[in-house]
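What follows is a single chain, given as structure tokens, in the form predicted on its own.
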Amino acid sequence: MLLVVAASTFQSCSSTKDSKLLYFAHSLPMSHPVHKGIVAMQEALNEKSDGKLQIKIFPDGQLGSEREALELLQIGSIAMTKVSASALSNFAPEYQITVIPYLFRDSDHLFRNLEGEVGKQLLEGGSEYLLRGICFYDAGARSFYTKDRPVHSPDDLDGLKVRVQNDQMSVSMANSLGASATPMSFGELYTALQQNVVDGAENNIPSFVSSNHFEVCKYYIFDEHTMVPDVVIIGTKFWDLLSDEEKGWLEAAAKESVAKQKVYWAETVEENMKMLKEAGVEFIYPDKAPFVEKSKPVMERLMQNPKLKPIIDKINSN
């Protein structure tokens, strides 16, 4: 697969007489609201550039997992991808702040920061690692879901093996709340739940549904411990090949798609909630105060990092 992609590297930002084409790979299904946002970007870019700059989308993990897509960007085999901000923390440490439990008070607070100075700093900071951010997409709040044990407080997480994303911040977050963090690929999780390798996981509602994890897990706990956005990334090798006009087209198309993606997200969550109720999933709305208190050491530890403390202070004061 890598040889095939590498062979098409030149094509993935190739210039014909009339246009350039950017290959965009991601791991979500085409029904997902984030994929719909990417399609909106594709359509807006085609319109704004009059077809001179176009995106070709490879969804559903066709070219690999999130981490593999990031690595393909770094070596220049594809131009663009979409990843969770937590996955980026393995490459650009500033993104660790997006996985701090309860840092963002609500969705308005999240996007007030992501669409301001903090977001600009994060998006541009990844360039040092050959990964330049273009925009943030709404990925809602992440909450725990379990197979057999309802969770009403952090004490109920004690002894539960909970799948988390494969980054240190996600592991620290789950462990701080009392769970036994178990990193693994998202693609392996359904089988791991079936075979009792793990007792539960944590994610947002659309991912809980699109992965069919609700077939195995019948408790969804709205503790909403983190609000980790998705990030649209372009490899700097391709960004640097674009003219100022082309960069302007891409950024304008991305901005337009962000507004549409938020609508797609809200509509999908509403539809999914109805479906989950009909499927017999029990929704639990715990008191968040004990979760907030127990997770405080995660933020306190990161506040000791001189590079991250100013960003956290800015978010807290906004």
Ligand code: GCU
Given for the second form:
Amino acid sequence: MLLVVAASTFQSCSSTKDSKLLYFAHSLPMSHPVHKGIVAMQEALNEKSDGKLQIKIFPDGQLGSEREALELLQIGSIAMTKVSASALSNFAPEYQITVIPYLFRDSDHLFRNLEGEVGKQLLEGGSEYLLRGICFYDAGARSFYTKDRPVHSPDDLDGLKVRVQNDQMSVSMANSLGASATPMSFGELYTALQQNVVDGAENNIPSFVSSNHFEVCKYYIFDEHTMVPDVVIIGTKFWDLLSDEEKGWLEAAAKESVAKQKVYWAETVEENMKMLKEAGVEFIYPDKAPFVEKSKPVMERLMQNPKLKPIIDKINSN
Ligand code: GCU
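Could you give the coordinates for the form predicted together with alpha-D-glucopyranuronic acid (GCU), as opposed to the form predicted on its own above?
And the full complex, kicking off with our chain again.
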């Protein structure tokens, strides 16, 4: 890893007279629809800039966890990453609002906000923490999945060790619903499930499938507690070095990739659902009302924060 980072530092800082290369690290496998969105951005950027501004992708956590990738951006070792907004909330607290259970009513409500005022505020506000947001990708809704326990109501989560992402909001979310939240990075989870370190986890369908967690977990419970988006980030150390023209190319390429990524997402979910049924994974569609009710204190607590309350109010009234 050190070698790669050292090489990337050299490469990403060395721009020849006519081309610049941006190193882009993320933690998902190449079969994932979010990776495909990043590839679409890479291609569009190449085309728009006529090869003058390019992206090199390091998928699959090759350069470390999401937290580590964000740190590499902050110190300027690599230029770009794609992380879950959950991971980002450790660095830019405004993103905590994206992890509030049942805040977004559906995908339309989510994107109306992410692609409107609220999204702009979150993406641009990241600069304060050296992490400028470029765009949001669809990451669907997150639901619980378990190895051996069917879950029909929050009561069934009692005493269950559930892996969540490494941030306070994800921990509060799962604990509020009655589970025992166990934070760890995505890359460690398959082994943790296999070795019974945890009894289950929570994620969207494409991540459940592309990580092969479905091989170990036989129940997928559509409680859809959160809709945490994925976010493409550029370190301000690199962003500030780009010319206005280069920034324009990158933003236009990102915009194009956002539209394509939504299509990849929908197609993948459909294929994955079929495959999961054939593989014998049991889908459970619980009554969501008790989940909504039990998780309410999470939003109430964030509403006490004068920085976050106006953002939450805006989303609720939009
Ligand atoms: C999703 C998300 C990833 C994140 C993962 C996780 O798959 O796209 O960015 O790492 O969830 O649960 O850690």
